[in-house]
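Taking the form predicted alone, here's one chain by itself in structure tokens.
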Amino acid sequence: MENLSDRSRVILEAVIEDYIRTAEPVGSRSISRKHTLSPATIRNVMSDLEEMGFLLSPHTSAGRIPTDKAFRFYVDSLLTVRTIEKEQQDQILSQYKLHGRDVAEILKETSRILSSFSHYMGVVVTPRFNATVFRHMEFVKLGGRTILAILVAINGVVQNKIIETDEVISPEELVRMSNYLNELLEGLTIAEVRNRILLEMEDEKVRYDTMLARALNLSAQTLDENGTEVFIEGQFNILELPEFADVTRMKDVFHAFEEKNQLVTLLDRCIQSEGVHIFIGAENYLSRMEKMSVITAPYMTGNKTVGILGVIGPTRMGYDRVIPIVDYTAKLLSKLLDAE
């Protein structure tokens, strides 16, 4: 991080905050009205900041706009993040109370809440089934050699699979198998469950116990690979922003959100970390989102991170206002999922 003089920091902050407010290039006279510095002094400092890569001069204007580098410096060194007010906390919580307790609906509602309160786009990446924590497994005999396997994660996500077995298994034995597996796999993530089953299958004891072997075989067949889903709300909020008024630019933005796999890859970069992450402009590595920023936070069940939520907006978004919304919503969602 480059060292800036106090005067340079003050002027850079003033340019950024003016640009956040207006979306227009900022001139020296606009800054001089708010600070006891002459326009000439401000122009000299702005010229130095441009040479350092913090400001950019559009061809059509004498004013300057902040670069991604400037916004990164602003977020890391200049920004004072607001504390989310109790009234706003209550408003966010009340939105959840309007809907049922279905996990998918809670996650969809979360994306709507983030969009509504930020005035940008809200995004929620659903838990990868592999990352969720095992609650229990149940086998239901459907007839003959057909069995319904039900796998339930601790966050309420359910995976069902119909299995055809090589031999007839009685309902009583299916209950014993379920009990054995539930005790063996308690507290593990689904990914850890897979590894534990493979290890158990190699155990000498299992080779001589038909029931254990059958149980592990059934559970292995139940555990299909499972992807993830992305809920996005508020795309049309972008239409009201001047930097996206150009039709070509607008199309690029909408195409970016159609490529959800790339968006998931971006958001997954912070799934192993705690707290809020901010990707500014080109930092998100998605060319169609080069003028956008993404603020994310993980949400959890128990002490395990299972998904990511966030807000997507222009690089000139109100970071001081949006960061606490994302942070609070992630913590609130974690509590709601733990209560399920």
Given for the second form:
Protein chains: 2
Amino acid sequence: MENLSDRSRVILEAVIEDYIRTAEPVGSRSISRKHTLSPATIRNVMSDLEEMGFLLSPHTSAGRIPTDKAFRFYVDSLLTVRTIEKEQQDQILSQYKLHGRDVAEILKETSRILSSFSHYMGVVVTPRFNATVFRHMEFVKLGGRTILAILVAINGVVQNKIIETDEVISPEELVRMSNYLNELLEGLTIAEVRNRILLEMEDEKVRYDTMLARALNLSAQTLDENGTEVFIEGQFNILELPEFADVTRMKDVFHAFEEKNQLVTLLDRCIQSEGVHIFIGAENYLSRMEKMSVITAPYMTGNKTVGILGVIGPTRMGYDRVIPIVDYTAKLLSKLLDAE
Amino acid sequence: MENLSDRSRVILEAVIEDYIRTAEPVGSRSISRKHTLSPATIRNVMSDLEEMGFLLSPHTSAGRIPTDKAFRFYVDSLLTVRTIEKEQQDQILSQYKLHGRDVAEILKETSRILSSFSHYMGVVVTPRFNATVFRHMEFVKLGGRTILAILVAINGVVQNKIIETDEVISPEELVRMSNYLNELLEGLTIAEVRNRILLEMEDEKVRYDTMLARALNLSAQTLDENGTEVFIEGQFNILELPEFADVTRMKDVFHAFEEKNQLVTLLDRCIQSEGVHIFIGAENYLSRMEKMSVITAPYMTGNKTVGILGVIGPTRMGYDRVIPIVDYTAKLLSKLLDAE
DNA sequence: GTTAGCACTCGGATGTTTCGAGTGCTAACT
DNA sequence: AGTTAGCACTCGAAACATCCGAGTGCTAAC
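Can you return the structure of this protein in the form predicted in complex with the DNA rather than the form predicted alone?
Everything in the complex follows now, all chains and molecules, and the chain you saw is the first one.
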């Protein structure tokens, strides 16, 4: 990292924090008020910082704005992350208490929590089904050849799918099928389940047992689709931010969410790495989101990472405040999913 | 209804259609170009229409804008709804084909379809569980005292909930429970199921049978929450509309969606009435949505209305184009839900 | 009843001026 | 050598002025 003098650091930090507060270019005078230095001195330092690529001036007679690089440096080296207050912890916890305990509900609520506590947007990607452990599979007959397949993971995540079969299958046979499958697949992760089914299907003895073949076929169909969903809450929060007062900027943001899968790839990028991850401005490689930062953290069930959550806000977001919120929420969600 | 001369009607219609196209106040000249009447004559008529409350001028030297009353009259008396083209029908149908057949997916897709074909926002309210017929109930043991309850309606709508029990229940007992319940509740609507459970619980013989009591207790818990969800898609569509170029207007719209329950009450208002319903501007009684119109239609399974779908757009929306889309989609969705 | 003609209005676009925040540079100060 | 006061300069935002044209209402002629 660049070697900055102590003074430069202090001033850079001051500029950044001012900018986070006001969203306006920061002038030398406003900083001199808080430090016992004259504006001229500060101007000199700022000029150096600009040279180094930490600041930029929109035009000659405005103040200066921190660049992405500055925020990166701020987050890496200057920032002392606040510890989350007990009070806030309790508030978050009690939010969860209010709602039902269906997993999808919990995830949506998590997104809402992230949004309302950060004052930005909350985002939660649904668990990677693959990493979770199989618990139960069940077939319910809805009508003639229509069957509802229900797949339950050990953490309570449910996936259901309506399947049209070629031939009519009796309810009794359906029960036998699910018994067979539940025994066969017990304790495997969904990814393993997938493999196992393919393997089984090649087995000689299965090929000549219609029931088994059908069962495997059905379960394969149940698994074939594996939607990752994204819950984004609090879009309206960013409507209030001055940097998006401009209509075209706003459109950009919303268009960015149209392609949710792009967002998923972004978030997925940090699925292996532990702990909080931060993408600042252009670092997220989505042109629509150049002016935004993303703070993410993985959450897990058991000790496997199954999903990602985070907060999306402007580059000038209150990192010190938001990081612990994301961190705590991820841990809390992991705990909630485990308890089940 | 006001008695308008034929000429007035023609001119009013022309103004409305111009305004729908351009979103700009309409002047007398642009109309005179299409009809063989001089601007002056048209001005006289327009002046009358203004007097009657069908038009208003934002200021002296602008053209005129149709009022809510004008749109109401237009929809009721002037509009000839186009029939939906075969081609468009096929397009919509094929959209459905692309996706999985989980009911929640279908509803979300419906919302997307409404949005993309109307170019406004699509909205779908999830089925009123109460009106649908019970099909199956199942309990899956997740851990010590944690149980996942799954409730399936005949149309494939699934509701699941995680329940914490006071005592450990064995898997075998869970199976017996669900067998008992499935037999007991077969063929009832969810509303009836609710009553039946309460009734049953008071029965003497049940009170002394722990298993039955527990089963009923569990199912009561499964039912107690009955979330109506709303899928809104295509918000970004309205970002493109000139009337929302103003940032404050836009905020209003998004804030309106914050309270989704308000929206639900609006939509619910037409759940009994058959066919397409239209709320124009202030008619929807949501101050945030004064500049918007809503076109709704109920959809059903069996022959019971279970939910509402619709399109939300500006008051100057292309009614002739959108009404058949809403109508057709509602019918198609009903058919899709029935087929299962 | 219709229309041409005309004076009038008013908002949007364009141009001009003013104001002030902020800069860079230089020279004096510690 | 680092710091600071002073000053000329820059440039955008806001305020003000002007112009233009689309559109109106009214009147008088057709």
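Residue numbers count along the first chain shown, from 1. Rigid core here is just the name for the largest C-alpha set that superposes within 1.5 Å across the two forms. Bear in mind that the values here come from a model prediction, so they are computed numbers and not experimental data.
Visitor: On a rigid core superposition, would Gln235 pass a 2 Å threshold for CA movement between these two forms?
Guide: Superposed on the core, Gln235 moves its C-alpha less than 2 Å between these two forms.
Visitor: Taking the rigid core as reference, does Asp90 move its C-alpha 2 Å or further between these two forms?
Guide: No, the C-alpha moves less than 2 Å.
Visitor: Any CA movement of 2 Å or more for Val193 between these two forms, core superposed?
Guide: Moves: yes, 2 Å or greater.
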